[in-house]
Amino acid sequence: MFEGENPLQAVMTFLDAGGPVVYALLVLAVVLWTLILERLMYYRWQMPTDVKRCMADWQARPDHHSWHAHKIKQRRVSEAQRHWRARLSLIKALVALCPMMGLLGTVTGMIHVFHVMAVLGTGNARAMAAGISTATLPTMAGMVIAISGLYFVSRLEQRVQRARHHLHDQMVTH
């Protein structure tokens, strides 16, 4: 299918064979990976600054032992975690949407196959093959995007949890 083509032609052949749902999945994948890259860059460069600022504010407080200081610590850790988790829900929703979009491609492709069968009968295998391709490629594309997105969602969640525990442990209250 893709032999002898340059990579751009191979991508265009794949997109054309998969039908319009694959184009929607491409847009979805671009948005998903943009959000994942934004979070990765944020965690790499901005999160350490946030931790330092939070620790400096905490160290500047005269009271670290009272009930009130404990509540302030909990509030600051929670606020930092909320800020670090921004966009993770959207990323999770996009990851969950990808297999559903793939399933939509399957359904539309199968409708095409049944239409071909109704018009031409079952003797024209070549005509049905295009519909079957349109049915299976979006499913595969949606699953690949979702599985790769799941890996990064898990990594991002772990990073937030580690940073939260680290910040909580650094803010000494005794």
Given for the second form:
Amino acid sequence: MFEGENPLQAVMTFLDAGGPVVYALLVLAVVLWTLILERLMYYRWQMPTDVKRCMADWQARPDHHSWHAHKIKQRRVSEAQRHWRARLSLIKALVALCPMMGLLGTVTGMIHVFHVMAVLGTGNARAMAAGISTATLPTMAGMVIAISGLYFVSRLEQRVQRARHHLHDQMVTH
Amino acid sequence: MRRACAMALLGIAAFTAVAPAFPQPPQDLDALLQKTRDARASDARGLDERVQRFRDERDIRATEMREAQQRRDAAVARSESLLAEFDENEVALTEGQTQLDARSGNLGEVFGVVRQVSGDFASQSQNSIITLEHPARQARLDQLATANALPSAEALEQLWLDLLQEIVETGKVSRFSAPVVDARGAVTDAEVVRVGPFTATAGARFLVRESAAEAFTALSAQPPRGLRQRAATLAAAPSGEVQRVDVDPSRGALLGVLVQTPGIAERIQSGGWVGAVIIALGLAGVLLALERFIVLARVGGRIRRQRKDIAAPTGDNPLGRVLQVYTRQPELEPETLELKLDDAVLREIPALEVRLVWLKILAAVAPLLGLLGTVTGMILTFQQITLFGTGDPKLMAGGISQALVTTVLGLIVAIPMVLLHAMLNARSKGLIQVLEEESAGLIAEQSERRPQGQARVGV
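For comparison with the form predicted on its own, kindly provide the form predicted in complex with the partner chain.
Now the complete complex, all chains and molecules, led by this one.
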């Protein structure tokens, strides 16, 4: 089924066999991975400078223990975390969407199969096979995207939590 | 013996003929005797003559008889020879008849085969797209298939050529001009590319031949874009170039089924009232989300503006209202201030979170409604099965399509709802975080900048 002459051809064959839902999943996957990559790059390069700037600000303060100092520290950490957490919930939602999209593809594929049955009867298994591949390929694609995304979601969450604790601990209050 | 009898009879007759001369009495006996002798002598003479005549007669008859016997013998001999000839001819005739039967039997078989082959080929050609490129052959084939007389040698040869041409054309991609009927019924001549007997395309349009129609019909529902693109590439390709093409192995039947595939509107209709409810909920959810987006974007913009201008809090945004707690009473103790700030923040939160929970509920309810539709659809299907049995899958299709379409609709509504809820929730949570964790910090920074605040912070 997928033995195209080149990889692009194979991908196109896969997308055609899976129906429109696989195209939607492809878009979803591209968006999801762009967001994940953006976050990873952000944590790699932007996060240390954020921490450094916060620490410099904190060190520049003469007062490290009053109510004001506590509130200001809380604000700094919260602000930093808000930047770090930006789009994480979107990534989570996208990951949650993938299996649902897969299920959508399954049902549209089944509709296709039943339509074929309505037109040609149950005798023609080959005509039904196209619908069945429309039913199963999106499920598989959705699962693959969701599972691969899940790992990164938890990794990114962990990363933010650790960085927040780290920043909180570094900004010493006496 | 017969001759003796005849002579006796003749003697009697002569005597009786003489008898009437007796009535007169004789004049004298000698005369009478003489007369009798004379009479007897003349009688004897006459008798001799008669005998002689009879003998001659007999000889003539004998000769005649011999001749007749000879003729008879000749006739018998001739009859025998003719009989032999007749028998010979009879044998030859039988042989000839057998030969004729054998030969005409073969010919009859040939005739039957020709009729059968040309009938098969005619019915195949009637639906084949190759016929539209070579339209003349159909009439020939029909004539040959329905003819009652022996086909002529030319007709047989033509059938052979037609069959050969079919074989050759089946393996060819050819380009020709043919009439095409479009969806509105207008007939135009177009350049058609035919791939074997399988598919015909004009440009990027796929064509089919309705049964026995004289023109191609453009499909009202065209196959996916990838297929059409490849068809267009093939149409534009120079001859001799190798191209990847798509063929319909069922010779148009699959493409024909494509037209029967229901459109989106028909599919939605088959969802029934459950489908309608789901769609209504989805629209309500989208409107709700739109309203929240606008409100949150406006509030977010105002808060951002407020953050740039901490010193002058305004009452048109939540952050400003929280900051106002401090600016109205700057001399408050930190603990009291914190309590009052918390109080102000708590008052702002409901306005930011309001109606978001509805989106979440919609996202959860839509698939449930889809499930409801699935179950009602299945109930419908089972009712159909109870009434009509499982023989006809087409009767069950209505219920099944309701079941599946509602599931699809439920998912289609739930997916954006989940996404919208996630985005809006993140936005409102962000704003609340600003109020909860950062408003106090902003106030602290601001108060530090004030000289009188500086004095109080040292406490």
